[in-house]
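We begin with a single chain expressed as structure tokens, specifically the form predicted on its own.
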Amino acid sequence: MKSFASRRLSSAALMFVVLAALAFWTWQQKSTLGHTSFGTGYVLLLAIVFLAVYNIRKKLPMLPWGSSSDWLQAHIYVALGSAFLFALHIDWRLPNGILDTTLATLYLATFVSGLVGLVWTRTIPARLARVSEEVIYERIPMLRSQLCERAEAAVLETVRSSGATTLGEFYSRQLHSFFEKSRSLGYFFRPNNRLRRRMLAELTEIRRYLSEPEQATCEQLFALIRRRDDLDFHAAMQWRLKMWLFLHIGLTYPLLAVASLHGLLAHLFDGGAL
């Protein structure tokens, strides 16, 4: 069985061979005053269809269509090669007209979103693995709620047993909203640990004024703050992946529809048919 590196090298070599052959064919056609738009258009449309089929393949893993990793590699290299093919199709010029401009915009948006996804799907899982254990996105709200309940219960129990209220007042003033509320939309676009550092610093500052029972609870709060911030980071990173996939797939089907319409109109108007 071929290693992943050798398969990647083979896929890249195949892509370059196909693109070189297409480039040579277009050069040869132009040198004899032939037309290349239909040929490159057909190949580009087939490439877009193949790229769209990958989403169907992921939803039907039971079918004998080859392994998911092979499909992913083919998806990546066909998508990368389609950029060169698209440039060949438009003859390396900016498109004009409403339909052509719409088609080019959809293609570029889909291509760029694919590049972003390629980077994110390779970097975000590694970043999440360094934070904490794997967390299922759909369970994050429940885990947040449990953390909030644990923090509140620990503080209330300390207040009841010791009679000291310093930690309870600090929790009500500073930490309750941290555990209770979700992060802002800006955090999801650019997650950071500023709030975590501030909460830990303020808790450290007030620790000197706490009684012995309160200090024991304070240690629990340190751990719960870190855990809550880790969950927020997981939520933001996994949300980023989900929103990217939604956008990428959402662009693919309009692209396919407009490309098909473009091809149909090109045939209707070719040679004065209309």
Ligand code: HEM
Given for the second form:
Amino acid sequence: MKSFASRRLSSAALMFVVLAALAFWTWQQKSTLGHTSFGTGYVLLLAIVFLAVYNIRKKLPMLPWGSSSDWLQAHIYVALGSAFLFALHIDWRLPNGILDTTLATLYLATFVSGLVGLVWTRTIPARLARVSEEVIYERIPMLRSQLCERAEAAVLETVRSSGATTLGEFYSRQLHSFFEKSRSLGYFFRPNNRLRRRMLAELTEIRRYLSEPEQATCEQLFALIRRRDDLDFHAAMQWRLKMWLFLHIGLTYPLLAVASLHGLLAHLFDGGAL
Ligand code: HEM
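Can I get the form predicted together with the ligand as well, since the one above is the form predicted on its own?
Time for the whole complex; same chain goes first.
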């Protein structure tokens, strides 16, 4: 069985040979004043159809269509090669007209979203693993409200048993909304630990005014603040992965539709009939 590195090398070599052959063919056709637009257009459409079929392959993993890692590798190579095909097809010039500009924009947006997704799918899981153990996205709201209940119960119990109110007042003034509220949309786009640092610093600041029982609860709150912030980080990064895929697939189908329409119109205008 071939190793991953050698499979990668042979896929890259195959892609290079196919693209070089196509580039040679277009150069040869042009030097004899032949047409290349239909040839490069069909190969490009075929490549886009192949890229889109990956969505069906992922929905039907039981089909004997090859392993999912082979599909992903083929997807990435065909996608990268399609950029060269695209450039050949538009003859390295900017497109004109509404339909062609829309098509080029859709292609570029899908391509760029693919590149971004490739980086994110390779880096985000490792970043999340460094923060805490695996957290299932759908369970995050439930875990957050459990944390909020634990923090509230710990503070109430301390106020009740010790009669001291400094921590209780600080909790209702600052920490209650931290534990209860969701993060802003801005945080989802650019997660950061500013709020976590601020909460920990403020808690550290009032720590010296606290009674002994309050200080013990304060230690629990430190841990709960960190845990809550880790959950928010998981939520933001996993949301990013979901949104990326949603956008990448969402662009694929309009791209296919506009590319097919463009091909149809090209045939109609070429000879007046298909
Ligand atoms: C330009 C045309 C492209 C089209 C039409 C396209 C289409 C698709 C489709 C339909 C999926 C399947 C999504 C799913 O069902 O989960 C997908 C996934 C993916 N694509 Fe693309 N793609 C394109 C370009 C790219 C590029 C340029 C890259 C990166 C070099 C890329 C990287 C990926 C990755 C990493 C996945 C997800 C793999 C996974 O999580 O299993 N795509 N793409």
